[in-house]
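Just the one chain here, laid out as structure tokens, in the form predicted alone.
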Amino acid sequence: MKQKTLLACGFLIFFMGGCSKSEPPDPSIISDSFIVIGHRGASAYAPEHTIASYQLARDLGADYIEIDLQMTKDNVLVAMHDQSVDRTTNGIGSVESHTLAEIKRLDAGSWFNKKFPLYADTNYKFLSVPTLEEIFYYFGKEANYYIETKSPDKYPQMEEKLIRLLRKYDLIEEHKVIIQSFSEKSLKQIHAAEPKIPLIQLLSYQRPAKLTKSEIKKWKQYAVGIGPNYQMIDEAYIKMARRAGLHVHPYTVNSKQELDQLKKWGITGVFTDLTGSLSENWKK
């Protein structure tokens, strides 16, 4: 048993940074300046999770572009929110049941033109699903990335592959990335491997949320902030999180009236589909 433990520790040295306990993160890793995060790019105006959507989000003033990660059958990280390709491509089935070559043959743009004719663009036809590496190669250090890891039990290699790409493109040292997840396990793995990466614990509530001191203490061991559903939080919730030194980045706010109220309560960033004409006003 002792030998197996030593072997496991040795195997994890590169990825996990050793077997010693990681230090709690520093919230100052993220600027206190209010940030606007382009939810799946500029997803109100362009096909979500495509290069076109990310570029438009940047053009319209987003501070970060959000990227949801899934993994192909041949273990390549691609940008897609759903586990299935059905909603945002002309394909059928799960992402994990397709090879990258098969994913690349799918049309990831035409559905948007049909569903949102007001913003339809012939250039959106036959857009492809980008890999995470293609996104990094295309935008490099000119963009800031807000990445969500999904389904850690389904994709046990996701965190390692993500960190390898972040290191390859030197995005960690340049402070160009924030990572979020609903999975505490996923975030703890990333924090152990790269404690310089600011992490956000995503939260899903089925009722109006209440914060507890024990929850805050637990989250602060690996995360610098939380990402709650804005409809489930109130002023007391936000103020308690902020007093504890946590950033608060609620999702997904598409009303200026609601955003103004949340800002008065103290949130430090927001996810929105409507990156654009409102962005400059929202930052004020």
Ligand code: G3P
Second form
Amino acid sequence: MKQKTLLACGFLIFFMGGCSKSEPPDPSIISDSFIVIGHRGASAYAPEHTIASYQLARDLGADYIEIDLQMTKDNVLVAMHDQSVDRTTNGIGSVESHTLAEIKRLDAGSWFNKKFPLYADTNYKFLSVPTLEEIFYYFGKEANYYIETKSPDKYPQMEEKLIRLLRKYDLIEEHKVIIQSFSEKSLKQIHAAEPKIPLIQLLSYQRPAKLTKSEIKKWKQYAVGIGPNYQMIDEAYIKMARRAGLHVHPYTVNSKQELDQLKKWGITGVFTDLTGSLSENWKK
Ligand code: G3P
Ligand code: CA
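May I ask for the structure of the form predicted together with the named molecule now, the form predicted alone having been displayed?
Every chain and every other molecule in the complex is listed next, the one we just looked at coming first.
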């Protein structure tokens, strides 16, 4: 009985911030200057979610590298957008049906050379799928990380494993990370465990978006901003969110004209596959 109580308390301390109710986050945890987020690295020019792609995004001036998370059969966090390995490796099947050793044998670069011959590079052949820990080990505190918890219902351990790694590499206190998710539940879990991590609520509108005061109030309980699809928002939407003190980081903008308009309307950051190429001075 005693042991069970201790276990339950350990779980609560990890996820519930010591059993107390978390305070709403402070949006000023993220700087007010405009941020460029290298979407899946520099994914227009290098195979997405490889160390080469993240490195290129940094070389091209991205402020953050964006990382999507999946989890292997043996519960290791790896960087991959899709739930299946089919599109971005030479393997087949779901990530969760492969052990890390199996995932590591896959070639995560050659598909890119075939699909995008203009940017093909022999160095991309046989690149491997990185684990989240390998990414932290490689870039350390030199990089800023903008991490998405994907399919959290499929991977109930994802948030705990992510937070443990962020603590291990001391990335929370050093303000090196933003976490994003379409899952409100996932973000709330993270906020309860580590209220200092700035969180972005991703939004997948299927038609032109309208904000309501009640949504804004709800998001502000745990998030510092929102990440909507840029094609579904307009000036009124952005201005309302900004007046409420929320950051607005739309995805995924790959046109200079559209970026200029969104910036005029007040967005505070952007996801792009084209880091560095929309113009020399596009952060201004
Ligand atoms: O994370 C922002 C954007 O990446 C969400 O869409 O499908 O590219 O992860 P997706
Ligand atoms: Ca993403």
